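Here we start with a single chain on its own, the form predicted alone, put down as structure tokens.
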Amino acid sequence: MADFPENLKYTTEHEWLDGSTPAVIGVTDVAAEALGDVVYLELPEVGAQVEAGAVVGEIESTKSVSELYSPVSGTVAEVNTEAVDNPEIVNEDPYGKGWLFKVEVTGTGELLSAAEYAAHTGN
């Protein structure tokens, strides 16, 4: 059984969000477990517009490529460039180190608790 962070936001698509300004947005265990070993990262630019649930990347993995969404919109603050140099802190990290953007937020979409978030996952 998972256990997710009661302080996070999370999407249907797998990503979330801290309450922070700018919000910190990565992927969760359930994702990063899911794709298998992650091998690259394709992120929004520093600057560029985000709309909430709309894809903003993608995740490429030993199993598949996966495509990122935001759950937030606003501007891009900041991006995790360790991330991308080293894609596997995102397996090893999914809620720390392994953050993958910061928004400045404007605008959120659907959001679920952890609790809300482990019952549409079955964990």
Given for the second form:
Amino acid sequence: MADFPENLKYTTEHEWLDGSTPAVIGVTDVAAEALGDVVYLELPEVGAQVEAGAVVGEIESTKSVSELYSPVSGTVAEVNTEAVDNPEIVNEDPYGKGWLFKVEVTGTGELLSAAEYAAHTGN
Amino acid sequence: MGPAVTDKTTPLHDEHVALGASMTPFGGWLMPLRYTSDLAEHRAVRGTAGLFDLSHMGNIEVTGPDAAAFLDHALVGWISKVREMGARYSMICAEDGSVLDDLIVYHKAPGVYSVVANAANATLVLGELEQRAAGFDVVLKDVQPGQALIAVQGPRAAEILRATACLEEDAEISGGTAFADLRYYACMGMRFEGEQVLVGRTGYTGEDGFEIWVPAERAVSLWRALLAAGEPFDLVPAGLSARDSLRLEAGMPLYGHELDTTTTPFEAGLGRVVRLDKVSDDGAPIPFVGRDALAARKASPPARVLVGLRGEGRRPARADYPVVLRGEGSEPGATVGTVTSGAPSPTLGYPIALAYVTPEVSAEGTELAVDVRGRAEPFVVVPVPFYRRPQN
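Switch from the form predicted alone, shown above, to the form predicted in complex with the partner chain and output its structure.
In what comes next, the whole complex appears, and the chain from above leads the way.
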């Protein structure tokens, strides 16, 4: 069943981020489940400026392509090259090894608590 | 799109829900898309076996003294040549030669045929057959309601059927075949819990496998019996997502993608199903719907041909993406075709696609690209099927 760690913040687009610096960002297990098996990731470049709520990449599964949004504004500090090489880890461990990118945060969009996100997704 | 209608459910719907399937609308039905993972289900069919609910497929029974002659007239194939308990891949075309549906015809008892149509086309095919039946002594019956269709596909499929409780041979209804001798593209009658079922050695996955028509009230029982018998063979239930990637690897067309009312069988590389040579017992050519247009099409070079594409990168092409010439860097060049189906191939490990392209760029080895959302991804023309099962 769906799992939403309490220490994370969420977006209505099914991304999560943690409170560290730089902030680590990934997709939730709801997104991973809905996508099916992830086969290709297009992530922003390190050093790129991203804006909260803007499209920064793509997540491609066996059956579909979804856009990846940044939950925050700032500078991309790192991307998960292991996830790029082995996209299935996004399905296997969306809150751990399957993280996607890190941002030096300068501003945030609308973020949800775990409880609010659970309510949003009907869990 | 028509008005919103409620999707139909199969007799196995509650089984799918209980197994945790993600359900999806497909051809007017609510069907399992996947149970766990598309890739795991796909790999199970290639490695061991998968169990599919295909009860959405249309099934029109044709009986009567003129059944075979009628099918020779209505379809492009030479159906009167199909021996008893044989099956044949065929198509129903319009007068202009365009494909209305692709079908499998089962000669399931002497003079009794089943025409198995795609779910989304089942009503149209029945209507067309009824129109074409004028002047023939035949009875057409939609036998899809009241039946379920369950497929077991994969290298362990025959062992699983042999191990299935209450699935038994009965020489009275078998049609003269023992299960051990049932050939590919043939069918036989068997009994499940005493009820007659039809078992065809057919499928849409590129693997050995069986399709079983069972009365609806026995569907759940058969589904569970197959799952139980399949457990030691690592049988897993598999959804439409795996079915689509399996058929694509096997180079099999999907109506609405490779085939539609703007396509003739020749462009799709399936001209062999069009039997312009079919003749009656006295040697006279048998006229059939679409014959003249198809004869003309066969004689003229096609404007586009269906080819296989292999991705050189990791990014898959998807249906409707433009096929382009390679340009400068990642700039797409001129458009030379359109992708009809595309996916990452779980078995081969690289992207594969089927596409219609102009004949000039259709030769094996031609280096092309697919415009993947503005970026040219390199693909090369390769033979189809992409995957062929290992032969024993």
